[in-house]
Every structure is written in structure tokens, then in C-alpha cells.
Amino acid sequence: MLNKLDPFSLREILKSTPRVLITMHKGPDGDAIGSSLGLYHFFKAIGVGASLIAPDSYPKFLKWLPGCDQIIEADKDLAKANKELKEADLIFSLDFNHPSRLGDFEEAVIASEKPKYVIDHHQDPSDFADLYYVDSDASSTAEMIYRLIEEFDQTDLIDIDCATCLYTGLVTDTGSFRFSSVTPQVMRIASELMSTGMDHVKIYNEVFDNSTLDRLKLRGYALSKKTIVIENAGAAYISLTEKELHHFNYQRGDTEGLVNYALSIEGVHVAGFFYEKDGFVKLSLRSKGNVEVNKIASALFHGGGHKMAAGGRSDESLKNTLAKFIAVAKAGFDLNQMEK
């Protein structure tokens, strides 16, 4: 059983101003970068001292959040984040829950023996830290940093900066708050980062509708030329080779909430959006109804995640990869059935 992270006793660890490193997950995105520089700016309101190491870069749509400028990507300066894991008292890992979400820094990471603290919202946590703040139940891991600030009865010390970060982890994360996980203390937590003065409609505009053409072009391309409905068993799903995203001049986060489109189509309960991506097909999967897609992740992608979002990666071809999709589809997504 996994050891609970004690806010009172994570509370006390930090009166002794220890020098804190803070890891998200590789490809990050706003929960990760969000909840990750929230927890930094809090950090930095009690005196503590933080590194922020991304294990590679992030979409251009959250380069202008507070603090930014402070993350430094493994992938781009391996040595750097490795000294600033050496200098480090603690390790905070945040928005995943297995080290294989650190990519080329996942090693360096389990090498060290400081100790790690995570905080996530992620099912099925794996046993690599010394303490775990979980909850499944929570619309992003922004939500559990507030909550965990609430814990230390010290939101008054959320500024501007802060709560920018975790208000963007939320809006991403919740699907700007239609999810499902948007619950009554969801909107209380929202309300309570707006009444700090931050400029949401700012958020919104810099995440949402800050698209460059090659962005539009790709997605009008996606939409049109590459959506597929799966007759017959309630689902769709969107696929894009890696020389079509060539055409487009793909960058970081031009594809994201694509998969969304093909849910949004009527009688369609489940979707799918592949794309190949360094020799394999990464994946994410959505569902609206009462398939649980993280045992689809699981079982037959390498994934996994939420019941209803999950994502994976296949190390087949992509042909190969889209039709074990279409065969667990006409299966009604039945692995049992799938397997006869």
C-alpha cells in the first residue's frame, strides 16, 4: 500500500526551507505546466526555493505563463535539470504516476535518493516514491494543488502569478470545466483564483484562440479528410501520418483537443486520434458513455489514464494500430469478446 502524503507533516518538512525540484511528465500539458508553476509560486510565497524540470518541451500556447522562463527541459540541457536534481532536497513529481513519464530523465530521477512526494490525479499510481497525495476523483492536479495550499490554511498567499498557473491547469484539464470531474468545489476553487484579479478571459485567449494558420490549416485538414465513423458501433476516430503533420509544419500542441471533435459527433460515444510520431503512433482516447477507455489504453496500447481520457502509444505500424481500434470498436469494446 502506498504511503499517504500528510499535508501537516509536508508542512512541517518545509519550515526547514529545503531547495525543492518539481518534474512534470514528458510532452506536458496545461495541468502540468499549471499545477506545476502554481506549486512553485506558493513555494516561492513561504520562502521556499524551486527548480522546475520539464522532461522536454511543451506547447508554444503556455510559454507566456508566470514562470516559464524558470523550467528547464531535460531534453534540451540534460545537465543542467541533472545539477539541479543533485542540489535538490526533495522531489515533487506532478501530474503522473509512473517514472516512465519522465522519458530520458526518468532514470536520473529513480537514481536519486531524495526524497519524492507526488501529487497527481491519475489512476493505478505506481510504487517508485516515498509519498503519494492521489485522488482519481480530482478535475486536474491544479485542483489538488489548491486544495493542498487550502490544507496549509494559507491561501492568501495565491497572487496573481499563481493562480494564473493553476486556473490554466484547471480550464485544460476540465475541458474549460464540461467534464464530468467539474464538481460544486471545481467552481468554488475557480472563483476563488479569479477573485485574486488574474485576467481570465487573458487565459482563454492565449490558450484557445491563439492558433497560427499551419494550426487551423492542419486541423481543417484533419476534420475534413481523416474523421472516420465506425458504422455500427459508436465510435470515431481521427488519424494523421507523420508526413501529413510535416505538410502542416506540426509543432508541439497544434493537435491537441482534436479527439474531442470526433466525440462531439452524433451517436458517438467513444473516439480516437492517432498520430505517428518518432517511429510509433501515439494515441489518446475519450469516451462520453460507459466505456472505461484506460482499459482500452491499457490492454491494448501501452497506456492508460482516466475512464473516460486516456491515452497510449503503439509500437506497430499505424495501419496495424487503427485496426486493433476498429476491431475493439465492433466489439461493442469488449476485450473479452474481442479476444474470440
The other form holds:
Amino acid sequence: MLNKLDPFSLREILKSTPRVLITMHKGPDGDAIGSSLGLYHFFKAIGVGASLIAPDSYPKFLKWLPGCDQIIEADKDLAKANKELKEADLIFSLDFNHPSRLGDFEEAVIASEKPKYVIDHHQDPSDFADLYYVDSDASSTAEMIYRLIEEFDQTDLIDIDCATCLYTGLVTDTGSFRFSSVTPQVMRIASELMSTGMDHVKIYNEVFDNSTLDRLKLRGYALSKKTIVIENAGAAYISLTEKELHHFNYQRGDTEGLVNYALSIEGVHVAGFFYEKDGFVKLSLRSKGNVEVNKIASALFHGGGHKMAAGGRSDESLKNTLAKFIAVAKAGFDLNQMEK
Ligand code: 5GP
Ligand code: MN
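Given the form predicted alone above, produce the structure of the same protein in the form predicted in complex with guanosine-5'-monophosphate.
Below: every chain and molecule of the assembly, starting with the one above.
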């Protein structure tokens, strides 16, 4: 049983904590960046200094968020990241629950003797930290940060910058408030964040209506040429080779959301998106039915995630990886029925 992070004791601990380090998962998305920056702004408001470490770079559509110039990318400046790690009294891990998600920064964090606190909404956390605030029913880590601040009774300290970051986490992890994870509480939190005066139209425009022409063309190509429906399996997938990505001057984040188009096809209840990256295949899986794609991701693709949204990677060729996905789809996503 993992030790639970209790907001009341955390509040006490923070009173005597001059400096914290906030880490997030590699390939950080809107929730990883938004929740981390939201917590950073809140800590600033209560007089706790924080540094922010991302294992690697994050998409351009998040590079306008207030405070993001403070984020140290460990793959670009490992020395600086290690220095911040040494100087911190506490380490927060946001929006992930397995240390491998820290990429090359994993080793240093694991080796550090500083207390480690996980705040996350993924299932099955692994045992690497000291305290866990985990809620796999939460829509986003940003929602959990809001709830934490609420338990501190300090929502009045949420300023426009903090609200902007948390709202970005909410809007990205809920597919613009349309996923089943959206509850009345999520809408209440969104409403309270809006009440700070933050600009939700700007957030939407920056995050979703900010495509480069190359990105738009890549999407068009993927949809018209690379979307395959697996007959009688209720499944579809999109795949892109490194060469195809290169042709469209791929930048990180350009394929974000593509998998949802495959899922939007009538009769499709599981969708996959596969692309070649640095000699391996990275993949995203989505479900809108009973299939729990995190189980497929962890059994077949060294990954994990949520029931409806998961991801992983494969060291096999793109062709073999797709063959595996097709096989499990044809087996009705029943891992026991899959032909060996
Ligand atoms: P995405 O498809 O948007 O990259 O990821 C969807 C979800 O799957 C994320 O919330 C993330 O937690 C999980 N996920 C994506 N890639 C990996 C991975 O390589 N390993 C694990 N354990 N989870 C992943
Ligand atoms: Mn998240």
C-alpha cells in the first residue's frame, strides 16, 4: 500500500520547505506542463520557491504559458537540472507515476534522497516515491492541483497566471471537456478558474488553433492516405514513418490528437496511432467502448495510461508493431485469444 499524501500534513511540511522541485513526464503534454506551472504559481503565492524540470522539450503550442520560461529541459541542460535537484528540499512528480517516464532524468531523481511526492491521475502507481496523491478518476492532474489548493483553503491565491495554466491542463486532458472523465466538479473548477479573469478564448486559440501549414498538411495526409479500418474489428489506426514525418517538417506536437480522428469513425471503438521515432515506434491508443487500452499498452507495448487513453512504445519495426495491433484487434482485444 502506497503512503497517501494528506493535504493537511503537506501544508505543514511546506511551511518549513524553502525550495521544491517540480518534475513532469517526458514528452510533456498540456496537463503535465499546465499542472506543473499551476503548482509553481501557487507555491510562489505562498512563498515557496520552485524550480521546474521537464525531461525533454514540449510542444510549441504550450510555449506561451505564463512561467514556462522557467522550465529547465533536462536533455538540453542536465547540469542545471542536477543542480536544481541538489538544491531542492522536496521533489514533486506530476502527471506520471512511473519513474521511467522521467527519461534520462530518472536515474538522478531515483538516486536523490530528497522526499518524493507524486500527484497524478494514472492507474497503478509504481512504488518509487514517499507519498502519493493519486486519483485515477480525476480528469487531469490540473484538476487535482486545484483540489489540493482548495483543501489548503487558499483558492483566493489562484491568480490569472495560475488559472491559465490549470485551465490548459483541464482543457487538453479532457479533449475540450468532452471525455467521460468530465464531471460536474470539473465544470465547477473550470468555472472558478474562469472567474479569475483568465482568457479561455486565448487558451483555446493558442492550444488548438495555432497550426503551422505543415502540421495541417501532415494531418490531411494522415487522414486521407494513412487511416486504415480493420475489417470486422471495430478498430482503426493511423501510422506514419519517419520519412513521412520528415517530409512535413515534423515538429513535436504535430501529431497530437490524430488518433482521435481514427476513433471518430463510425463503428470504431478502439483506435491507434503509430509513428517512427529515433529508431523505435511510439504509439497512442484510444477507446470509446469497453476495451481498456492501458491493458493492451502494458501487455504488448511497454506502456500504460488510462482505460480510454494509453500509450507505449515498440522496439520492433513499424510493420511488425502494426501487425501486433491488428492481431489483437482481430482477437477482439482479448489478450488471451491473441494468436501467439
Ligand atoms: P498519448 O497517447 O497522449 O501520448 O498518451 C495517452 C496516455 O497514455 C498518457 O496519459 C500517458 O499517461 C500514457 N502514456 C503514453 N505513452 C506512454 C508510455 O510510453 N508509457 C506509459 N506507461 N504510459 C504512456
Ligand atoms: Mn494528465
